[in-house]
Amino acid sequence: MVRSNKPSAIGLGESIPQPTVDIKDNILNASLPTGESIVVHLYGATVTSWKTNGQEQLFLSQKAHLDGFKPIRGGIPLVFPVFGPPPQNHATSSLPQHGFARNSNWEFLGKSSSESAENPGEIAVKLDFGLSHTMLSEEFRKAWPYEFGLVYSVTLTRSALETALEVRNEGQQNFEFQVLMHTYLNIEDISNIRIQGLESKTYVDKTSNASSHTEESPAVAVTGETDRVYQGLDPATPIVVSSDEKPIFSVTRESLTDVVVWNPWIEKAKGMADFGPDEAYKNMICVEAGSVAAWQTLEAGDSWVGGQSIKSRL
């Protein structure tokens, strides 16, 4: 894979401390001079840690598989080219649930540093990861035989974590896809959490036979197993996660008009072998930016970009 619009070296002053990036055993660690840091596994290009002010902002199951053989439970797994169980009689029908992006080994394409336009003197570090059809396992290539290229960019700033996916159709056939950034946010107590920015929006409740509803609450509470797909949102309007009426996360998006809100609650948590401890459902909430209510069609030679920006401890 080759990065499009690959950034050239940026002339940051020598007096300005620089971000550090190192890779070992297919795991990247990156940190800013101000202390913010991220960890990304090349398996799935999965962000497994994001720390600000010494605090972990992402939830990672204590039983998560980190050996590169199963998707990682926690962090930000990347869903592509299908969300959930693949539908019958579709091009994705032979793929596993949530597709192959989170189940494949990506390559590290490089890093770049820049100075924030919003906050001069504030440094950001951007990491690019690539996956193409030639890198897939034989099983996945047979199941989804399209020629594609993915470039996944993870950008750490002092105030935010940004993730963006570029999808390229490098073949002669059009293909359809869905994409989702399955973000697990780390929280202290689910009973104190409220989610704002969803009022009056239509959602599909996957815990209730995929029935459709309209959200009536300006501040959604999670009081049991929750699996909702909110549709047709304005990407520029933030989804705000608050605790005790104080905002702790804000998620804005680009080209991602759907948001999944998920928490397994106690019984489902107990039934997942890679979720632990059982009571950890109290310490996580998934707010997942995506395009999953319908299919994106990408014509031969075209590309598509979507992403999210998460701000924490506002």
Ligand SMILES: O=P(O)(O)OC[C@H]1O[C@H](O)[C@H](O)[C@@H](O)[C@@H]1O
The other form holds:
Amino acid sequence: MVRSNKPSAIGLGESIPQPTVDIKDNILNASLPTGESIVVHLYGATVTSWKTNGQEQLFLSQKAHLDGFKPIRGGIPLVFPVFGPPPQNHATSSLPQHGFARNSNWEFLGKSSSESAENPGEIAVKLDFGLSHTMLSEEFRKAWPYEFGLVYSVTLTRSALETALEVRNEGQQNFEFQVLMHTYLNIEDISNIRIQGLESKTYVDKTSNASSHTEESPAVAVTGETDRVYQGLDPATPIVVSSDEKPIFSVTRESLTDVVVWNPWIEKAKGMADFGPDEAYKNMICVEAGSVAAWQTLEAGDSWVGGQSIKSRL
Ligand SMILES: O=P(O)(O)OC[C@H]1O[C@H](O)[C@H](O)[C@@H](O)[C@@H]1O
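Show the other one: the form predicted together with the ligand, since we just had the form predicted alone.
Now the complete complex, all chains and molecules, led by this one.
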């Protein structure tokens, strides 16, 4: 999205209402003058709420731990530097499933607001979060001893939620990483949901021995446990989630060519201690933009940026 670099109206004597940003107990609340809002926990830099028109767009388990005890079950946990259980004999082998970003304490780097170039008067707010090797627990630093810096930007506009991650290699050694924005979308009823934009793409089905398939459906329905890694997608082609044939979310990406579609369904939902209530699997679908089918190599001194933009209730 193109925005003007106009400075914030505050102090200029202009009357454009500005976003509000509060931080309390390591939780940030930001809202736009038009009413849209987000909540971000410094633990994991996890976005746990995104409201538009008074409606919650992200799913958060009622049993999610919000005290730093374990990664937050819901919202948008960030997966880095490994997706899933780490492979053996790899630099990430000693890390937990999905790495350390979602279970480390990030710092708030600051906020900025800007005016939409397309719709003057429409204000967006961007919150930046940082995590570097010096901030990791000793355990994580030992398990992945690279000198890195992450800057995660969460931008709330009137029509979208954008999340972007910059990965910097600040050391002398190259490193490999995977990244994923594990977005839990809030839905009314999984039986009415269809996902478009995946047809003819190859996917690995993690529920059946990582077997490889080609998606045949132009509108994928979720009728049982689903855990698929779709690969090699064009990031500019939106993944559209519809309910009762009405589009409710559209996800475009930048530099993220894989998309994971996950729903734990009945048994797995019951088996997760932090997932609740049991039937809540009907109210969520994870559409996760990432780069996970292969490894990104980042050379010493280089940086990489990837992100997603989610539009809701289109
Ligand atoms: O339980 P978690 O570690 O949060 O992982 C939750 C899920 O994340 C992704 O969607 C993976 O593809 C699934 O295999 C995994 O079950």
